[in-house]
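One chain comes next, on its own, written out as structure tokens in the form predicted on its own.
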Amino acid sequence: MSSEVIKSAVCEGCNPRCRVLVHSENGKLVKMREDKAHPRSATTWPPTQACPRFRAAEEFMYHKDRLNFPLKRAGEKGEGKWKKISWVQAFDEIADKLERLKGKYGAETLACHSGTLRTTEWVHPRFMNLFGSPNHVNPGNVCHAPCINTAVAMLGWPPTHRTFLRFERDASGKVTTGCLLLIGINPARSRPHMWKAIRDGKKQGVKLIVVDPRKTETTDLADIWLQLRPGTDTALLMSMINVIIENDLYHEDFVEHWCHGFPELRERSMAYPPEKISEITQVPTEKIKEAARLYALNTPTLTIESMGLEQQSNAIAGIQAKFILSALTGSYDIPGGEYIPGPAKCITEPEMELREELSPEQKKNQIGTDRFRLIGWPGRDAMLPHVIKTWGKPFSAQRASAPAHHPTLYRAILTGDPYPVRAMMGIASNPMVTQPNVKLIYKALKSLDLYVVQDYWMTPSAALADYVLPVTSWLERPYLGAGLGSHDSILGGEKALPSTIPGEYDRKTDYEILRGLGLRLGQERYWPWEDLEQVFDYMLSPLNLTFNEFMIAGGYESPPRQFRKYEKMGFGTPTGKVELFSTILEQLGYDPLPTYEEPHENPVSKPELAREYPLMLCTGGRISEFFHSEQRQIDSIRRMHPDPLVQIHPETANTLDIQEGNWVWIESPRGRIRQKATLFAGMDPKMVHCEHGWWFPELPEEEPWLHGVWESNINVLTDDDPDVCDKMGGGWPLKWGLCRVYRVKEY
């Protein structure tokens, strides 16, 4: 006789980590519903039922195309021929090949790419550190790591609100934040929980300033919309700093006692008067002044940037300016301002990575971070002593604490410079779709001696692998996280469904997979726990709780907020203050103050190229139905958004004889793809915006199709040349470039 089982799980369909109740019978999913008893539920979140990924969970779990058993390539790479093998055979063969390659070339010959928080993220760097390789890459250079690392360099610990916006309220229930500045983010599409908080805050009188080149639902709600020319964010923010300083609108006491480098900042800001910056940004002079005054006169302030700023080659400087603005208003670690939490009380994710097992010599061998030093080991090692002295624990840069540089790594695979990189492991990520310069990625992956992919699906990247291993989804594994080590709260979720049903599927967690390899590679002492529940018992040991006890108690730990901690402990920086003038960046050999640089490929910097490619190409705006390149094979979601769309201004479309719904070619100096035109007047007529993440699982796996990776994938057009990446963080430019657009001929 069957009996219903209800588990409280953490959904990892996107980043917010909603808690949901999963009902099952005899190991099969019956239904799911929102966990309304959880603190991060209906009171701060919109209803979970509104999320298409939540509604499609059963479709995802039992999809006919899910990877179910380990596969070994049985033909040429990309030929689509596979042989099902056992886990024992997979572990034995992969470990043997890794050991042989390590013996021939050294441990650094192994690289690893991982994705956007789809698995237990600390496991991958742990395995790589134990193997002895520093070459773990991830989206961090253009996704959150610029914010995290710049925050640590300037503040000694990152504020929390970008992931989980929570307005502080006074005793009467009134929101205490005065002004919210959003830069390059549209939470109405990308972060529904944040969007709910913003709308509630607006009703309470919070002022809203939005920086975005495109009109969005968020700009519609703004008190001031700063519609700037793409790529000029740093100039705009520095001009706001200029207005605040020149008009003595800054918080004099906080700046005098808790900021380092104000005289140098004042001098630097003099180069950014609104009259001059208006010509650069195309934002009217008076609007820059109005925004700066509104921001400075409505404190405390919150300033949130996202991918629109981070995916530029002037990103770190812009993020510096963002943190400087909050410092000038004295908004750090006070009610209503930028809360700096410090670490959680458990053993955190960065502590699990075993960074101490990677030798100093191997850190120096990390590819690309001799040049892009802030995000990788040089920057992390420069910041860690000050952070640990203040907080007692390391911070996390998200996903892997010190990643190598993606574009430089793929070039090393092809050239052997600075040394041979002959093996790669891919973990729940799809670089053939998510990384720039797809043609180079394709050549690099095809050339590897060993390529192993752990994933849910046979993606275009997995189609080029030697081994493909089925990894569990969030429904099939437990969860425990403390914001990847940057938050003080701890969230847990139970394993809701079995990962193995004999004859149907046999999937493993990424922990079990990498442990299985580690045991065969002489790492036995570092993998003492058989499964994640035992690991979580260890991580919760400082709280004297087992994972089961933690979940019985509610599965959530969030201490009361304590403000102005810096008055007792200072900031975790070399000076103990907020570093407007960053001594960490100076130590790393960079400009310690923000400086604007013109984008490398636009009508201003490349006027001759612009005659051939007259339109500015922008990409990366979030599609609310999907999470980046995921969910394209989920029919219920795909019906909601079946085709890749390019936004074209009606005036431009008219000159090009393009109508709504026409398929058009988008061509850059690097390639050509096609998407379906949608007319949109909320941007500059010289700009087009292309959707990202597109591939077509319904198309054949084998070459030349590779699930349609060449059809509409915007990264066929984007640039990853290290010379155009951010000088400090190594991020590649996705928010601007040059292109031309013309109709696809109908035959």
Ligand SMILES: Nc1nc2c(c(=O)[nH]1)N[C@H]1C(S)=C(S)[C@@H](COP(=O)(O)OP(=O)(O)OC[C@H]3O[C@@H](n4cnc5c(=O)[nH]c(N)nc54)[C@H](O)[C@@H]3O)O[C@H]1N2
The other form holds:
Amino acid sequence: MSSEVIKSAVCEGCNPRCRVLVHSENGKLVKMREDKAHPRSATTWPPTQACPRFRAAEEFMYHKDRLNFPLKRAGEKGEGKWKKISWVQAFDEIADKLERLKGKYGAETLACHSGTLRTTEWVHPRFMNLFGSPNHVNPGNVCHAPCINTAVAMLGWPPTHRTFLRFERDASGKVTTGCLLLIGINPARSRPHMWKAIRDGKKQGVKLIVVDPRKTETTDLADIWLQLRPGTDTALLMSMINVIIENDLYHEDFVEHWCHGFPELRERSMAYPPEKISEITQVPTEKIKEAARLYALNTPTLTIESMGLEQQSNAIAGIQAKFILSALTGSYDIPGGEYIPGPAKCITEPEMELREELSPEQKKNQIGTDRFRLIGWPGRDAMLPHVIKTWGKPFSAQRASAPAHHPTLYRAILTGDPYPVRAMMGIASNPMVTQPNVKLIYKALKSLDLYVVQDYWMTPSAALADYVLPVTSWLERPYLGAGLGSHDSILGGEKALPSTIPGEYDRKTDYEILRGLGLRLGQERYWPWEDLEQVFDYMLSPLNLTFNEFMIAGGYESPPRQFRKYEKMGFGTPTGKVELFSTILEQLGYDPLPTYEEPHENPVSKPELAREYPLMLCTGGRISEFFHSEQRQIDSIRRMHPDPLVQIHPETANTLDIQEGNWVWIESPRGRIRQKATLFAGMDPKMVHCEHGWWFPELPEEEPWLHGVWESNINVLTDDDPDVCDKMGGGWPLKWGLCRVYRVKEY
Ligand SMILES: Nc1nc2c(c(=O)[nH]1)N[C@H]1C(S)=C(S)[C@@H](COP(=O)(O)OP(=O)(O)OC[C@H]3O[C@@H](n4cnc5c(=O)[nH]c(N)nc54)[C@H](O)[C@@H]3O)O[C@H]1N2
Ligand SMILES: Nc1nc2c(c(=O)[nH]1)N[C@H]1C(S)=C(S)[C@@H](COP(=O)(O)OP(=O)(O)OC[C@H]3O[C@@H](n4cnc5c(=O)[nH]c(N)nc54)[C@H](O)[C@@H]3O)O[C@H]1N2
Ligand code: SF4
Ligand SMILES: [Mo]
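Can you give me the structure for the form predicted in complex with the ligand, which would complement the form predicted on its own we have just seen?
And the full complex, kicking off with our chain again.
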């Protein structure tokens, strides 16, 4: 008789969180399939398959390199020598070291570096808040935190449509959105569900405008492609605002009743006439006007920006302009427009973080956010009272809204200024590959008194740790999420496979690990739940459901949309309106209206440097097969994309004597790495585009290799100097800098 068990799990191979069905027998994976009937079904990879990361989940689960037991460093840092230890020993020793360091330097000496969007992101801030340290960093400043926090400053809650874009339909089934404006996003590679919705919407008549200096699958689908000079988005968007206002194309009623600061905006926009902005952006005047008209005359509009804008030195201003555009078309919280969901009914992730446990003094101690105030405690504290007054719950997770400033923190580790930061928890992050200016990261990590890493693999970052703790993957843990507190829907998934098989592996969830430490650090009363199922029972208690009951009922709750909520409750901002002129930014000491500034490092702003480094380097355009630095050890995926690729324009390649497939050096003032050339005419000949996330698990772990981290890792070249970061949000400019390229002779 078969003892096959089928579980409804949630894949976390990337951001969408797809519901999938996992079959197992005696604790071993038998097969997996998409849960096609579920609204959050796994995406299709053209034409009909599930995506490659999902298909490779079995290879991932039983990979020979997966970490199985806690490890303690047995040689020098980076020497690749480890000793297997028990969980009890790991918890006892780490907690003891943390306690001692806290006694010597204060709680703020502990930093936590977490990565992007994993299941239980609230656990890390909970642990840090209870420990008493404000120094939690993550990629947020260059990944959605700019958007979320600017949204909350201007609208009082972030609109939803990021990963799961859903076009509203009217009673006859017709899509109600008039125009979709995409800025610096290529969903064809980065967001398969959104991409599917966009293609469907396009067939239904939705107009599409795409802003991107590089030709992509998404620009190919556009009615208007605005191929701007890199980094000039704010000027372009302000010019569209100028055209809309000067030609009275805006939604007068919404602007009059629900927007704050229109006269000031009108005055500011006068500095951005299309004729002048055409020279700055290199987009023809007529095209700016045409785009503004198409946008304003096809309402409601949806405007989505992403990394092409967020990872610039002028990011927040551009995002302000984007939110203004949607306000001018009156598109907030109406069918077909920008839906503002408010919080879910469960106990949400930000409520689980226990921010109230962190004292006001320790918030002030947060590194770098005295300078970069929008994303960090100063900004969150300025916004939170208005949000809670309107919505009754906090917005978004601390991860996205109150991190310390990463580049400043890493400098503090090296200098001891403003105080010693001597320990770090590295949770679901691979800073040696994904964070900017890796040489600095390397020095900082090596200098720590204690670096603990929780991961699936021995990554280049883990290789520098004192302890490496093996975590469960999505297959070995249950899931519950409400969009990190920003969404009204709740998604659940069952644990499909055991996390421990005696003698084979013994992994823990990130929750169990931090609980294990918390119990030894005097935090007993805050960690009453032994495992995630118990935690989820608690989080679902307002719905009068246990986690098990929630799963039996389908494991998904998405309330019907209610529109124009602002007519009853206002917007969650200080004025209760959409703040075109942001009083929150003003209160934080910033320009309340968008201003364009030339990007920090390009031939215009740094002509001297451009003589030595004449090409403009764009990094990180998403690779469909990989999630950031992950999957490099998964053979089936690596076969699809074996090498790191740099796009070079054929004319430039010709001058540099580079042919398709040649290995080339890419060099910036911070170092050089090599990638394989692929010739690509869809961009300015002065641009090159490099992939990010590359390391080579097949190369040796011990120094100097660190699994090939210095070979092709573009973040050896990127800059993180606080002086070049976005003034308000602190994001580091990953998308643009200067470089030179030449052939690798000896390869
Ligand atoms: N040059 C350049 N750099 C970039 C970007 C770019 O465009 N250009 N993009 C940036 C962006 S937007 C982001 S979000 C960051 C991403 O940066 P990271 O989040 O650091 O990158 P990942 O490679 O996704 O994940 C890091 C590690 O987490 C581990 N991991 C995965 N799931 C879990 C889990 O549940 N628990 C634990 N403990 N570990 C887990 C993985 O094995 C991996 O080693 O990269 C940034 N870096
Ligand atoms: N397969 C896969 N999917 C992913 C990820 C992954 O690693 N792999 N990562 C996930 C994460 S964490 C994130 S944040 C998202 C990011 O997903 P996207 O936002 O789509 O990110 P990118 O591909 O980095 O950049 C999008 C586009 O910005 C353009 N761009 C570059 N410079 C400029 C500029 O100056 N102005 C404008 N307007 N555009 C510019 C680039 O040419 C690129 O086509 O993807 C998510 N999805
Ligand atoms: S890896 Fe594939 S199945 Fe998994 S969440 Fe991402 S898109 Fe969905
Ligand atoms: Mo990201």
